[in-house]
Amino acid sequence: MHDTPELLRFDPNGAFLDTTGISRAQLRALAPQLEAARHTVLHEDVDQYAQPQTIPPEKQPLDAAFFPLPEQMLAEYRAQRAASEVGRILATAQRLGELVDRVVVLGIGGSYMGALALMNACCQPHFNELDRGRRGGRPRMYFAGNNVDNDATQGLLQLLGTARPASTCDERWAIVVISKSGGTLETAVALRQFLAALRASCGNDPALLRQLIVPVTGRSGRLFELAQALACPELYYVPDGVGGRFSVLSPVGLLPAAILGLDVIRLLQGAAAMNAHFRTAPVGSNVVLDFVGVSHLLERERGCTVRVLSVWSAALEAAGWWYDQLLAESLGKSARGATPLTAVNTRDLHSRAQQHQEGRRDKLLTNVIVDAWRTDPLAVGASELDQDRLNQHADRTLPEIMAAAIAGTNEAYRDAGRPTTNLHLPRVDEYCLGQFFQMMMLATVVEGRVLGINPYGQPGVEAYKRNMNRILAGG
């Protein structure tokens, strides 16, 4: 619905249906809606957050500062360089390149997901099986501290090898922990194991240990404190006033994507265009405006509660997952919100593909369209062994027979009355998923303001925490 190419596209069209879906006069008619919320996210919300004291009750906390973000971090970059915080954040990445073959990172919830969905989107689908000349001399990288599972902490920790010191670039590997706070129990616990197996890692060296620890995390708190502790030389903050599951395009997304040898400046850029195509676009043609209308009128109208992100690529998998967590914990608040579920294409066919047509008439499903593959098609290719009567598509390629999967179940699902949306990204790579990142918070701040809801905080998590910590503390 954009004439730009390097944009995102948004086509709402399998939602219009007669008597299942929406209508496009719907769709008008709630537009002054959808301007309202977004003079609020562009200027209300940006006001009250530089000026605390006029932030209403209902608004608090106002974490309003990822809008603007990509913009300031582009041209801090651009007017300092090496001294930016981009330009250190890319000096790190490069200085633990040389030193170490493995990064673990340390996080939980938003302090990890758009990491790894940056990495798997963005890096070659086995990176971390590939020898260290095929990753262009970068890192394998791995997550822990996101779950208490202890034979899968073990299993790193094995894999990693604490038996001796690391005396080469081949077997020393290094840390990046991320919290805000340092507080969350899942990381907090995860940096106490690493930590120790690290600084066995290191011969017990301090000097080599610090350099080999990069924190992520708030200005004051438990993570900094050790930070200081440890005298670690490189510390990197979370801006004040940006959420957890708002963080990717800061620090917290952009240390782990440098390091991995990602283009952390296209990824800003993308954000960028994607806030500057939200600022003036009008509904009809306003990707982030449309998606919300839709979403929000099935939800309202038919009962769509849940939204399934159709996934037509393996790499975005992870990305679903990062847009699961914003959207839940975003709206899910109040008795209300909708239930997020990523499906990957063609794969979940075989088992999710019955439910989605014939159960239920309470999801919305969003196809997440690749409209240009990375690498070369792949043909099915002749043989001599017929027996599963492919030779008569000998010349097709899978891009080919992906494009027919997904032109087929848009039909079935259109027949059955399953409204139905095509977000297209013109390719997988950090400008798109920059776009896609960015579209999809300011989506989830648009409809919070539409319906009411705060969508910063997360008090649901908080009491998860005070209860666990009451339990082990045997309360």
Contents of the next structure:
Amino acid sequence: MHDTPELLRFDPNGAFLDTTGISRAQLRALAPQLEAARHTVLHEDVDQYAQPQTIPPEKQPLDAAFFPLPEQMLAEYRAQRAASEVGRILATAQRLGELVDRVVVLGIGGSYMGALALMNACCQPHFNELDRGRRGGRPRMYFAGNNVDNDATQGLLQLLGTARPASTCDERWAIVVISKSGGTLETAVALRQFLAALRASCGNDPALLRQLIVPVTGRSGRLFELAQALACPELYYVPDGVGGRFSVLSPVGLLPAAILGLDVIRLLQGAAAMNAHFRTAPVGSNVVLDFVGVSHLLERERGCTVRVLSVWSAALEAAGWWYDQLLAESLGKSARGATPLTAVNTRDLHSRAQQHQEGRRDKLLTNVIVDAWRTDPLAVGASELDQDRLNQHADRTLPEIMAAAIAGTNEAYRDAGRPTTNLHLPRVDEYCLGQFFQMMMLATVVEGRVLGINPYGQPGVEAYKRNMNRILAGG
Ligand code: PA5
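Condition change, the form predicted on its own to the form predicted together with 5-phosphoarabinonic acid:
Okay, now the whole complex, with that chain kicking things off.
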């Protein structure tokens, strides 16, 4: 159903408000700055990345390689098919699917949030509960190594079963461990614990064990060395110049997605389509530049430092978390940077809407609206028990109720002078998710260039890591 590839659409109209929003003229006036930032991302960053000796100190690190990655991976796949990285990822996914019924993805931050977002968005909502046939023969997927939570870890180990060696595909499981640095404590501790359980589940057979661990890491580091020691036959690299939270369209996100049976080619094609749009569309019809322009102006002119991504589909909640992390870690520096927050509606209308409508005037609301649902519209239905007075809406469907909720909420926010924008996703599928990821990564970098904040690197978190290691060592 991909005959007419559609692009995401950004509608900023609800941000143009007389006394509490911004004006179209202000957005037009910002155009030269936005275009200059785009030029930096398209040309200066790319050139400097290619010649590292030219990178000025304030732009270190310059992890600009995420930008051309989708096109590069697609071109390599077209030219080399099975021998390309995408081809190898597809083969690994196929192999694991035939061998195991469960895959545990170990990773934290940028090393798992994209995969989780993809699973939640593109798989059947209860994927892990389905039998193997209804999962298309694909393994169930669990995420760990993103915390040091004793009970969560014990709970998953219990589920995987450590009492006796696995003898059938239904009992067998595998590990995909993802860490760019290879030294992140949470992931390393989890790998040690899950590796011990996996070894037992393999009946201590090292040949089988190494078939069931697939590392994704940098070209050196502790995880790389461990993978060598285990003689893992398959290993994927996080590409040079691609930072953790910018790595969803590398093996970091693609391998788990392929294991789940998702269409990774469509994902990459969606991202490439967003790149093409970003390169040429002018301010006023460029979803990346317009999104940045409106968000930046509202922060600068109206003190809207809280950015609420209001997703009108439960499938997009983890995509919102992925974006929260991207924005928070990239621009939350030098006592600056907006605070991202994901809300899922209509669910959170009953927990947050009060504050969003009448609380502090420090928020920009960006609705993420799905234009077409994947499954048939479900009607309310008629009933002889009409005590709930719903027979009057018997023919109304959930998409119609959702549309009414979106329109009603937007109207209420407009009446209350609350700046609101709409980002339309034609559908929730791999092609649109690919666009969404690339759009948000580009927007974050463009905004960083406008603000003069280096979006790459995360200097702040080094302090907590140092302190934690000192405390652990008894210091
Ligand atoms: O965006 C980032 O760089 C971080 O969120 C990292 O992805 C996270 O800290 C995990 O790092 P690593 O992949 O090195 O284990």
